[in-house]
Amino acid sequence: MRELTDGSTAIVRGAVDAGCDFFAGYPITPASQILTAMSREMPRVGGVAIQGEDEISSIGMCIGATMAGARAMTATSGPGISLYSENIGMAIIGEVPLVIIDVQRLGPSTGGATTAAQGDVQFVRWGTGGGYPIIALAPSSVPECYTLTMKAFDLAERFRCPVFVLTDKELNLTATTVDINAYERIPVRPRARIAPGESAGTPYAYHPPDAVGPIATYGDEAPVRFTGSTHDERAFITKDPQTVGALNEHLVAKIENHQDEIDMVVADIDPGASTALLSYGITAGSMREAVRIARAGGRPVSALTIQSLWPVPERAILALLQNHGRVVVGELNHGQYRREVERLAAKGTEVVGVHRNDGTLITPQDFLEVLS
């Protein structure tokens, strides 16, 4: 059985099936459809959906709702992510499990509100103070919008951190036919919470550095402390170098020491190929079609679809680089992720970019021209 649907609908379904019970957002093309759908769906599952007065208040409400026990999501686009920036930093240091949908559009500034792009790739990683790691997933099809949204909720609970889902205007707003059996349901773990009545004296346990402790929830019997400043394990503000160093090491280690739990790629390797294509998001669809055409014409080529953009899945990319003399990276920007591939490439391996930043999609032919 097949249905006509789009990425926004799949994201909303994934959120509901993941147990999301709070949503706050502000209208912005091309993410407004998610706000509208969540406003309809949340009351049906006993949840709450709020249209905030702006982006800053929307993510702030999600942080507060999460710390009060909700499973929260927000959705915006590039201009909204810029306004989210300070609160993203608060979610990182406060270790708040939160899912942020970024439906990318052409920038800079307000850019092209109805124009496809993939320009927020580096922005979500480095757009807040400190440069601490985040997790970002990138679906490349409507079924993946559903599956990776559920995965984002699970990773947010596992690592107590904000998790981004980077989509784009074309994937979210373009209707396509989908086999309903293609939707893969991902189990989402329950939140690890300090039980009511138990001591909430150390809501931020970071010994050992990669430990992820249970959450103390507002409204329970024990008092709960929360701060966006550097703090000790009890959430008391401190400038003690040893304590501050331990906190900041923890924010890095809890993600980077467990990258094997986060990395998600789809590798389609031809042992006889000397050239490999690499892409993510909407552009990966064109890449896969280019691979099909090339192979049908007798030309061997490999492909790697990146589903977890951050942390960079270095092991998979290194394997691709080591086994191919030439890697072609396709993306709708000026080469933001290509830089990560170039950083890993050894001398003698050629890394080539296929880029568009004019509001139109990269086509299979664009990839084939580089192959030829």
Contents of the next structure:
Amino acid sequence: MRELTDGSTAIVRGAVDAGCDFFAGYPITPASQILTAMSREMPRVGGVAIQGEDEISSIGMCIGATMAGARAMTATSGPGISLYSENIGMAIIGEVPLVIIDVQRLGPSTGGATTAAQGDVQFVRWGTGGGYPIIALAPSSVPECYTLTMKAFDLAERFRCPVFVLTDKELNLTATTVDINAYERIPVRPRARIAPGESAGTPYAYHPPDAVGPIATYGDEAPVRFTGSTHDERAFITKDPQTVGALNEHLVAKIENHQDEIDMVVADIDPGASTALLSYGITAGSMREAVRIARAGGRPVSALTIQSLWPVPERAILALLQNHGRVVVGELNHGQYRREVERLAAKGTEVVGVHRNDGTLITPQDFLEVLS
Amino acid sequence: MSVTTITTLGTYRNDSPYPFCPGCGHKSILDHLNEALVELQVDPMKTVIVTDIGCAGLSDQYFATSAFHGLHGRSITYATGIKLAQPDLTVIVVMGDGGTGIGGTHLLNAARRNIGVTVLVFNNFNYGMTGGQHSATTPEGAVTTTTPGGNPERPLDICGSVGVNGAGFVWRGTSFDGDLTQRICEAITSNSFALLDIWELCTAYFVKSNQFTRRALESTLETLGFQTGVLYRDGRQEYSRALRETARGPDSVPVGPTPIEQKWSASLERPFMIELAGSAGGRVRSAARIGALAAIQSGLYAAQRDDYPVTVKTGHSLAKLLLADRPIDYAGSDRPDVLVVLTADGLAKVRSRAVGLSGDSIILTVPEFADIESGAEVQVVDPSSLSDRFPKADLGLLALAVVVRRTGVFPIDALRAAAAEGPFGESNAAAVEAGIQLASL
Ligand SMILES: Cc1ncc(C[n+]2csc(CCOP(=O)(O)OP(=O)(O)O)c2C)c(N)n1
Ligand code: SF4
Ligand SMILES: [Mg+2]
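The block above covers the form predicted on its own; next, return the form predicted together with the partner chain.
Complete assembly follows, chain above in first position.
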């Protein structure tokens, strides 16, 4: 059986199936459909949805609610991510599991509210002071919107950090036909909560440095502390260089040392191909179409779809670079992810960008032109 | 025999000494807060002190309760999230006048909602932590490090602002007031948005640069005409509970998959796109939606992309309906196989693309636009030649029926059935029948 649906709906279903019970957001095209659907869905499952007075309060409420035991999600577009910025940093240092949906639209600034873009790729990675890592996933189809939203909840719990899901106006708002069994429901781990009486006074203990400890929740059987400042393991403010250094190394190591648990790519490799296409999100759809056309015309080509944008799945990209003399990166920006590929490319490997910044999608033809 | 031991807590402070400058008002307010917690015997596990930034923001570290130390001006947002997730918790916000100013919108909206948190504003008329700059509450004429010639701005009436906007309990006074402990108790037990605007001394800055004293606190209140004591009480329902009671709408249809059964069959060698170009109010998008459902019922894959101005009830309305016999990866094409031009708004939007269409494409339009410039084959249908008259809003579906009938892209019976379903079923079905009739004229 099939249905007619869109990415927004799939994200909302993914959130509900992942156990999300708190949503706060502020209306913005093209993410408003998620806010309105969550306003209907949350009360149905015994959760809470609220329209904040702005994006700052929306993400703030999500963080507060999470510390009180909720599984929270918020959704916005580029302009809203700007207002989330300071709180993204707080969720990083406070180690708050939080899912942030960024339905990208064309920037800069208000830009084009109803036009597609992928201009927030580097922004979400470096969108708050300090430069600490986050995780970002990019679905390239409606079923992936469902599964990767669930995955985002799972990774948020696993790593106690903000996890972004990057989509765009076209993926979220174009109604399309989906086979119902194309939705892959994946397990989402429950929150690791500090057991009653057990080290609740040290909500920020991590041994070894890359370990992620369980979370203490307000209302549990011991007082719980939280802070956005540099802190010791009891969440008291400290400037002690050894403690602060260890904390900040921990924030990096807990993600970077466990990339194999995050990396997600779809590799479609033709051993006879000298050119590989690489893309993500909505543009990966055009790439798949281009691959189909090329192969039907007898032209060998490989393709790599990046589903986990951050941290960069370097192993898969390196393998692609090693086996192809030429890698074509297609994206709706001026080459934000191409930078990451170029950084990995050895001398002699050609990295080519296919870009559009006019609100229209990269077409299969755009890819095919670079192939010929 | 069962024995119940009741332990009374003598203090909610931990062992750390306060970090404040000698004579800083923050210390005495926190002592009153401690007394209030002792008097109420709140459960420290169920009590969260949420602090803002600044010297006042350090406060949570000296209490044995739960704590949340957040960002500058945003403490009320975290407090709201905590209270919404667990309405039974006692949530107390400690913020400075600096935090009150930068987070002003949160203050007003929390009051409006009547979220059940208690806000203690440690109001010392300047930014203590960053070096005595002026704040939203600095009195006119006061000297601060950023108003060396005297402050020309009017101070914010915090109590008036939250009071007229629905706060449940509002009090103004000073850190020297004997009833402060009692007022904090009242605020906490009011289980409403309760705010205490507590005027106090920053000995490091404001006192020094203005020769400010306890007496001056009182005379400033008088000069400004700011009332003291309990200023507002409101018995409205607390928000975290009100939200849970009202949130569920009458039509809570789950967003789960709504399967479409295949009843007909169709096949396509390559993707086929029909674009409808009309105006707002012309039900262009709903016509395309009916087409998409009919195509899916015929075993095809359909994708629908709409384009319309943000002011949805005016101007153009375009709907692209892409059909294929496999999952659609790319729905962004701008070259329809059939372009249906319904109105002048629609024509204005597609005119330049129409010019570029080749002879493989068809433009279907009404006599008004028969002279459209295009490389495509132009087919003109005239709805006025039908015996019945059709409202403009039915024209999109009517034209779609012509296209389906003439191209046979999927069975016309599928469109008939899809049109008859749902709201407007009767008039939609009639529009399809009229289209079928027109197709063979
Ligand atoms: C976004 C942001 N901007 C600026 C600051 C710097 N800052 C730290 S404390 C403070 C002012 C605090 O004043 P107030 O809230 O009155 O507290 P007090 O120190 O007087 O107790 C400012 C502006 C900050 N922490 N965050
Ligand atoms: S600087 Fe002012 S507010 Fe801060 S501790 Fe000293 S006296 Fe108190
Ligand atoms: Mg102050």
